[in-house]
Amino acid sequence: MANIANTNELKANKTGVSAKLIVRIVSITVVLALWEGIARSGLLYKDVVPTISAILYGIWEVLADPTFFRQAGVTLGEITLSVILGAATGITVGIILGSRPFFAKIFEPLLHYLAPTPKIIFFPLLIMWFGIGEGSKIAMGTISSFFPIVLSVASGMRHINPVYVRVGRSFRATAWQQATKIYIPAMRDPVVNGLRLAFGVSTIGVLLAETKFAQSGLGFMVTRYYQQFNMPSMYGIVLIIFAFAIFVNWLFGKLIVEETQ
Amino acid sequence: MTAKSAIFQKEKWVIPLQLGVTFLFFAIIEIAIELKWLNEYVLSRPSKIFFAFHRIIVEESILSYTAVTFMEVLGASLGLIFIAIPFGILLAQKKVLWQAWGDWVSALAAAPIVLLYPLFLVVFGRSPMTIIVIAFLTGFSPVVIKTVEGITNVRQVLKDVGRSFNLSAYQQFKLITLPAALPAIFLGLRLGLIYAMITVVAVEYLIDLGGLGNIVGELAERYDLPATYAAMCFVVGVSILFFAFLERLEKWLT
C-alpha cells in the first residue's frame, strides 16, 4: 500500500512539476512575444521598448564596456563596506537592546518607527558631510542597513531559549564560552536574516544615491545611459543589477534554510 | 505576552524618558555647535531647526507638498488593492500558477525595482504617474505573497464546516476563505503601503517632482540648512504617523 501511495505521490509530483514547467515556458513565451510585438508595433516611441535582440545586445554592450567591471567594483565595494559598518553598529546596539530591557524599552520603539522611513531624504546632508564621492554612498548604505540588523539582532537576543543560558551557567561556562557556545550559535539565524535584509536595502540606498550625485558606480552608469537615451544598454544594466540582487538574496535564503535543516 | 509586545508595552516612565533622551541629544548638539566642536555649516543648531518649522509650514507650504505625496501613495494603494490583492487571490486559487510564478514574485521583492525610475520617466514623462507606477510595483510583491499565504493557510476545519453546509465555491470563498485570510491580506497591504510610501518620497527626491521628497531636495539645493533639517524631521514625523496609523488600522480591521 505504502508503495502504491508513494508511486501515486511521485506521479502527482511529476504532473505538478511538468505543469509548473509548462506554465513557466508558456508565460515566458507570451511575455516575450508581447514585448516584441509592442516593440515592433510602433505604439510607443522608438527605443522606449527596444526589441529583445536589442536588449540582449545592450547586455552584451554593457558587459563588453571596459569600464563596467570597474564601476561594478565601486558599487560592490560601497555596498560591502556599508553592510559591514551597518552590521558592526547594528549587532553591537542590537545585543545591548536585546540584553538590557531598560534600554530596549526606551530606544527600540523609536528604532522600530524610524526603520521604515525613507532614508534617501538624508542624502543631501550626507553629501555635505562626506562629499559627492564614495563616502556619502557608503554612509547612505550604512544608515539603510543599520535598522534591519539592529531590530533583527535585538529580537533574536530576546528569543534565545533561557534554558540554554541556564545550562551554560550551571556548567560554570566563562563569558567567552557562553558567547561562543550559546549566544553566537543561537543568534546565527537572526543575524543572517538581518544581513539579508540589510543587503537589500543597502543596495537600493547605494544605487539610488549613485543615480542622484555620483561620478562612478552602476547607478551613475544607469543615469549616463538615460541621459544618452541609450535604452537597450539601460535595460541591460538594470537587468544585470536585478539578477545580481536576486542571486545574493537567494544565497542568503539558502544559508538560512541550511541552518534551519 | 511575547518579548516584543513586552518591549512595546508602555509604562508611565517610558515616554517622559524617551522625550528626555531626545531633548538631551539635541541639547548636546546645540552645546557642541556653540563650543565650535561641530561645524555649524554642516550641522544646523536644533534651536534654529525648531524655528524653521514655522517657516517651512507658512512660507514653503510643506502641507500642500504632503498632500501631493499622499495623493501619490493613494494612487499606488488603489493599484495594490484592486490589482495586487485580486492577483494574489488568483494565484492562491490556481495552485499551478503559484507554483510556476511564486519564485518570480518573491524574486521581484528582492530586486531594486526603484532603480527603474529613469525608464518610467521615459515612458510616462516627469509626471506623478511615474511615481505612482514605481510605488505600486515596489509594494506589489509583499501584497501578493501575503494574500497567497493568507488564503492557502486557512484552517482545514473552517473549510470542512463550509463543505458540511454544502456551500457553493463562491459562498465558500466569500463566507469562509476571505474572512479567514483577511489578517494576512491586511498585513501584506500594510507592508506594501510602507514600501510604496518610501518609494514615493525617494522618487520625488530623485526626480525633483511632487511632494515631500521634492521639497527636501529644493531646500538642500538652496543651502537653507535649518529648513532642510526641519523638512527632514517633518518627513520622518509624517512617515512615523503614517506607519502608526497603518498599524492601528490593521489591528482595528482584523
Second form
Amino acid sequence: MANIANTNELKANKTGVSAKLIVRIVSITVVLALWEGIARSGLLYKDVVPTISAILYGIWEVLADPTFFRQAGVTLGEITLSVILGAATGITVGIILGSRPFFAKIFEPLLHYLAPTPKIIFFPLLIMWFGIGEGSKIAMGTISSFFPIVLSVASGMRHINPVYVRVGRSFRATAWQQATKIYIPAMRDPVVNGLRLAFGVSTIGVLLAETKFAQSGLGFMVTRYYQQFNMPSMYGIVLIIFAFAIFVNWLFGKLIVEETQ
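Starting from the form predicted together with its partner chain above, please write out the structure of the form predicted on its own.
FYI, this one's just the chain on its own, none of its partners or other molecules.
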C-alpha cells in the first residue's frame, strides 16, 4: 500500500510540474507574441519597441562588444562586495536585535520604516562621501542589501529553539561561537532568503547608481546605448542582466530546497 501511495504521489508531482511548465511556456509565448505584434503594428515608434529579432541581434551586438565582459566584471564586483558588506553588517545587527529585546524595541521599528524607503535618495550623500567612482556604487548596494538581511535575521533569531541557546550557554560558548555554531546554522532559511532579497535590491541599487555618474559598468552601458538611441542593444543588455538575476535567484532557491530535503 505504501508503495502504491508513493507511486501515486510521484505521478501527481510530475503532473503538477508538467502543468506548471506548460503554463509558463504559454505565458512566455503570449508575452512574446504581444510584444512582436505591438512592434510590427506601427502603434509605437518601431525603434522604441523593436522586434524580437532586432533585440536578439542587439544581444549579439552587446556580447560582441569587446568591453562588455570588462564592464560586466565591474558591476559584478560591485554587487558582490555590496552583498558581502551588507550581509556582514546585517547579520551582526540582526543577531543583536534578535537576542536583545531592549535594542529590538528601540531600533527595529526604525528599520521597518527605513526599509521601504527608495535608497536612491541617499545617493547624493554617498557621492559627497565616497566620490563618483566605484565607492559610491558599492555603498549604494550595501545600504540596499543591509535592510532585507537584518530584518530576516532578526525575525529568524526569534524562532530558534531555546534549547540550542541554553546548550551553548551551558558550554560557556563565546558570542562568536554562539553566532557561528548556533544562530546562523539554526536560521539558514531566513539568512538565505535575506541574501536572496539582498542580491536583488543590491543589483538595482548598483545599476541605478551606475546610470547616474559612472564611466564603467553595465548601468553605464545601458545609459550609453540609450543616448545613442540604440534600443535593440539597450533591451539586449537589460535581458542579459535579467537572465543573470534569474540564474542567481535559482541558485539561492536550490540552497533552500536542499536544506528542506
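Take the two forms, superpose them, and find the largest set of C-alpha atoms that agree within 1.5 Å; that set is the rigid core. These figures come from a predicted structure and were not determined experimentally. Numbering follows the first chain given and starts at 1.
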Is R169 displaced by at least 2 Å at its C-alpha between these two forms when the rigid core is overlaid? yes
If I superpose the two forms on their rigid core, does the C-alpha of M234 end up displaced by 2 Å or more between these two forms? no
Determine, after fitting the two forms on their core, whether L208 shows a C-alpha shift of 2 Å or more between these two forms. no
S27: CA movement between these two forms [superposed on rigid core, Å]: 4.7
